[in-house]
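Next comes just one chain, in structure tokens: the form predicted alone.
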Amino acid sequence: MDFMNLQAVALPESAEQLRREVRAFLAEELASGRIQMRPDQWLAGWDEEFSKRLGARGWIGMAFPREYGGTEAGALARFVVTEELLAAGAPVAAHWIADRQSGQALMKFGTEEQRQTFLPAIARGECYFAIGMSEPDTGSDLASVRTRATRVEGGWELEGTKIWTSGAHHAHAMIALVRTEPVTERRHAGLSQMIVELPDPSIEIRPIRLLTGEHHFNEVVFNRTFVPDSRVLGQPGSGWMQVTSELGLERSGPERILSTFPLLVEAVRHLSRAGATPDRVRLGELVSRLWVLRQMSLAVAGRIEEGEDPAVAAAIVKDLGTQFEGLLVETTRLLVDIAPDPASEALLPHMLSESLIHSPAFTLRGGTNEILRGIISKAVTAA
């Protein structure tokens, strides 16, 4: 069963040197107060100036060729940078989607004009993308997409609604999965991807706020939105194949493991400052699981580096990783005798509160566990 191939990957010395450089940079950013450590910052931490500083150092677009503004450093180097940014709780939401998957989709399926238009700006940390996949009443079942694109002169006209669209109110563009042919028994046929540039007067972007009042999710409504032919991504009708290859990138990264890691760091610091002895069994179990999941995520990055498309392995990492993220929050709550408090000025109770409120979304975003287990089951059956 090749889809289960998760061979251990050893990082080269150049990657470890890169890790030291990123850690030094982040230590300076934190010490200066330019950024603050928070959980779940790859969705909630929108800081365009920080993204531009990363872009200036060549730490965005690391998988892009140099002719498009990238560094060609590869998937393993990108893994190291990503891991350090998440572990430090750095605010990376602005460039996250564009760097992780939209830019990769443009590289794989985009026209030369599309690449030249978007990729250099993404690599500079100046161009941000949103994802237009999920829809009301269909959730993660992408084959049920109902947003329609109708052929008109010079392009397509979009009607429909996308939901849980993180960062759409800030983004410069979104890649929307739409139906360009009538539904048949082959539910995956007739789907296409389109680059929708934002803002657009025909598009309503409505906030969906968290219990904390935070705003990063949106509902996006297309009202006869015109998309020119030059903004169709790939071939019309090939949307399902394209979007499933994109999901491999979305589901396997260290963000599926490390969203709540800053909370654990702060909890251990709190126990140390208090002179308290942590529950070593609970802590040991947690760190052991973290290390195994990290090795699995790194193994997927290694397969991507080799040019493979490990979509099923990525689904396994996300299923296990997002369960772990929730477990980390619960275990931390038991390790420290502190109540979560969103109004607290102290870091730990505030972070604990943020993590608890965000935790129901861990297993939802990027595909629910039920969807992921369906993908894994089909692969096992077909093997």
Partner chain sequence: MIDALTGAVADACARHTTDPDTPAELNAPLWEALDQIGVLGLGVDEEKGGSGGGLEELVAVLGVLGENAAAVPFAETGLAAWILAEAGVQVPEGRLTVAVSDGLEVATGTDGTVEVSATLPRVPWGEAAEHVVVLSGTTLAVVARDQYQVTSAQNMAGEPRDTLVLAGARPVGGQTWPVPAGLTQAHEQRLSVLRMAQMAGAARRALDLSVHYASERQQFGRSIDRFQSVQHQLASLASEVLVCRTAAKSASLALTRGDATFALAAARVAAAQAAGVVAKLAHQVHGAIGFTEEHTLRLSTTRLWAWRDENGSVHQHASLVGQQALDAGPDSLWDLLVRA
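Switching from the form predicted alone: structure of the form predicted in complex with its partner chain?
Here we give the lone chain, stripped of any partners or molecules.
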């Protein structure tokens, strides 16, 4: 059980300096009213101007080499920046997937031309990506994707439907997982990843409204969509290996713990007012769990900084962290004795409602907690 050997991380002074800079920036953004503190903003807070302001400060693409517009600041520096943004409830959705996931996939598997084309724009906060994995008949069992890519002159032709595609209606590109060879006994073989540039006249993007009423994700239909050879990501046939390495990066970040943190801030504001009768024990329990989960997420970032791939520990952080995000909402309800109210002018009832109505997604998106526990138990029982 190698994953047990996480080491506590002491952030270097340079990271703390960076933290102060990000805080000063955020304080000004909030004070000027350019942004507002809201829950679950890495999903719902699409603000391209804000992304560009972050990009201008070098706070996107921190994991990319300088030659591609990055800052090479490393995993721990990136951790500090992202957790500060999330804790402040800043609108980071536009660049989130490109920065966390697609950009890193391009770094690892992309051609020189692909990197030059996309990475500097991602780092400037100007180029956004979507993830084309799920399909109407493909959820947890990702290897069952049916979107087909057929060889044609100079490239491939895509036919099929992706679903739940976050931000496809704004994104500049999607990395789609498609089948390039017929299904055989080895069901993980014959899959490939392709960079599909958006929008495209052969692609229909239909909104699917969340239960919140928001337009966040989409159904994306490919009608004989042409993808040139130059937009195949990595090796044809290696899609499964590539996609699983991408999912590892997706799992352990602070966004799996902090989606509802802004609600806790509001609750503490409410409980600190004169005459309040806060339940210190219950609040303390909640805050303590948050403290330890953040330490764990930070320890995983420490492993990534060392060049390791702590996939199982990352799955643990995501399983526990996303459960915590829901627990925070439930506990806050008990602490403040205020009914959730989406119509309220006051921040707390409004945020309660917003957090609650977003909460089913926490333990679904990016792979369900049941699937995560499958990964963890495999590692546990293999020992």
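For the two forms, the rigid core is made up of the largest set of C-alpha atoms that agree within 1.5 Å on superposition. What you are looking at is a predicted structure, and each value in this text was computed from that prediction instead of being measured. Residue numbers count along the first chain shown, from 1.
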Residue 273 C-alpha shift between these two forms of 2 Å or more, rigid core reference: yes
